[in-house]
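First, one chain by itself: the form predicted alone, in structure tokens.
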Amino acid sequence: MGEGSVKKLADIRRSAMAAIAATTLLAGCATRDTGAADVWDPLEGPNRFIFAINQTVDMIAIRPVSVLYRDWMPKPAQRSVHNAMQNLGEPVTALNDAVQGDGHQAMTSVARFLVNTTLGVAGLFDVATSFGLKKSDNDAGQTIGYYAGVQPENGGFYLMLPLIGPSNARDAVGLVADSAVDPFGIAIYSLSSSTAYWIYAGTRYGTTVIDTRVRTMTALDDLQRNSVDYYAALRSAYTQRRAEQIRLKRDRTSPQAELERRDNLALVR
């Protein structure tokens, strides 16, 4: 490995260490949250400004392109694009499964990646699901929330990220951590150049945005149509969804929850 590649790998490791340090800082600050009853939004002014910019970009570019994609791209092709994007995320998902202590699901995620990359033609077809290999949705934000000693709704201060959307301190740190350990990004950055990496990252980001926008279009339209304050409604919906994901993961590994689950099964039987 050349000197340039070694330097690139060092840069990536530093990014990962920065994410870990930020995670530690978040864990220390999260207990100062106002609680789960209301979303903590001390940056509401700047957040609403960024939200307005995001809405403008969506109205001018993202939504029109998404509508064209939805209406003109054949449904099988749309499914293949979605499958390929999901497959690229399987290695990072497997890592989060493992960090959360779910070795079985981690191995399942690895198996999904291998099966879909080979038999599924680079992930275009989700063959793994037909084999009974369950998809996991784990990410680093959920991993932090899984181990944090606070309510799942407590993700630190709420954030509206430019061109990304709703987030919070916990999930923003998780986003950085997931990006830092993405094996495809590391490989491209190490073996090629920073230009190639940004082309890869930009293409993947753009494709994911369009795919996600198509899949959430009806739900977001309904939320906006039925909300007096769309910003506040989206903030609440995002916080509740992420909290539920974390709560489900905690419940599956909680001894008390497992006992209750077995008692319920015994009653049914």
The other form holds:
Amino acid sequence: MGEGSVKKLADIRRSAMAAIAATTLLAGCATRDTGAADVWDPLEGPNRFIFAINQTVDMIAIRPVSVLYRDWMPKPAQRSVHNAMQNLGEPVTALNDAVQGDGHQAMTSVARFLVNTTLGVAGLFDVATSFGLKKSDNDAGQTIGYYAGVQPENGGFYLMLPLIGPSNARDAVGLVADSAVDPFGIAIYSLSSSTAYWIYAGTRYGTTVIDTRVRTMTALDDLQRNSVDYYAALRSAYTQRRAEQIRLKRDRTSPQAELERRDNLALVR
Amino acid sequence: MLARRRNMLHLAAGAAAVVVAPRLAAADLDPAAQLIQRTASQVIELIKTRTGAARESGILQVLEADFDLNYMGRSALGVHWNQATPEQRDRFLKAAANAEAHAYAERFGQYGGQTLTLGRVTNRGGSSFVESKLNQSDGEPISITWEVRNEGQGPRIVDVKIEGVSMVMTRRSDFNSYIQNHGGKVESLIDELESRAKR
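What would the structure be for the form predicted in complex with its partner chain, rather than the form predicted alone?
Below: every chain and molecule of the assembly, starting with the one above.
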């Protein structure tokens, strides 16, 4: 077998992995490499329609409520709400850290959850960070991107999700995967009822929306004011940001990044 | 997902004005890092000492001196640059530089006591990339990478990447889409930018 066919085999294997990763529902990951400057958006028409609805809902409800929350809710309370939401996500984060082969960060995320749930009073206070347990920023979309073997800018086709916002095939699958393995969701669903589950999911979603909206207010206002096509600017920014997150996960395990980390460790010693 | 959006869109917060606290001795020697340090301290000085129109005109001066607004405009127009007539290019560069300058003036204006720590400098494809961290009083530090190039006028900033999001790349996507949705004509974009400047 020549070098060419080996490479081809590797390509096929990578493509197959990408296809599996994006699941049967949303194939297309492996077929097109899209740069951030020109995001693959075959559903642009429907996406823009949903974007317009999202924008309207934001203008009449989410943004005004977020402004009230930001200006009237005491800052420590806002921080605690944020911490609690982050803490609920910690088990799923740990799982993604583990699936990506980062055992150390997975253990750290588990430790964060245990510390913040107990000492941090149900996650209201982020005690773990002051203990030096670093927060991991991870999710299933990044896990798929980590293993997909394509440019991290390529997340399959771009998708504007109703009431959630920018996404793509990869991240939408990740979103579903993350909520499917959410231990609190599973526990509530199996111990109680589906009504209880929807109350939990709805409350968590609603709180996260307001918390996130407050935190993105300045940035989104800036992007909107300074763009001639806000939809396209947001699409590009989202794609680049997600690619960067995935790239950081990949670099962590790349030989060069590993060497640099060792260098840094040597400096510390 | 929503938490990700938060990270992704720290754009404006990240571009807010900064105090420089250089940490690495090597960073002091590199001309690119020196440029970033100088720009940041000039901006912070302006914000501390001036208000209103005086502040904005001061920031515009810094931008014109330290940013290669022509290069940024050209990269932002991408493939449409070649199709544009010399007259259109002139008008575009003027309008785009103006829009960019105002955007940065606004971002820099929202100073909230952040500090900037300079990190590694890497050279790639004729550009120097200066890594830095914007330390906030509340919340995680934001990573900002400054791309510095020398196009014959000494080192100038040609792009700012905030948490991986390139301002020029985002602008290019924005402009490109606008042109595509307006009959593929650069003229329509220039008209839009010019009319925005008048508002």
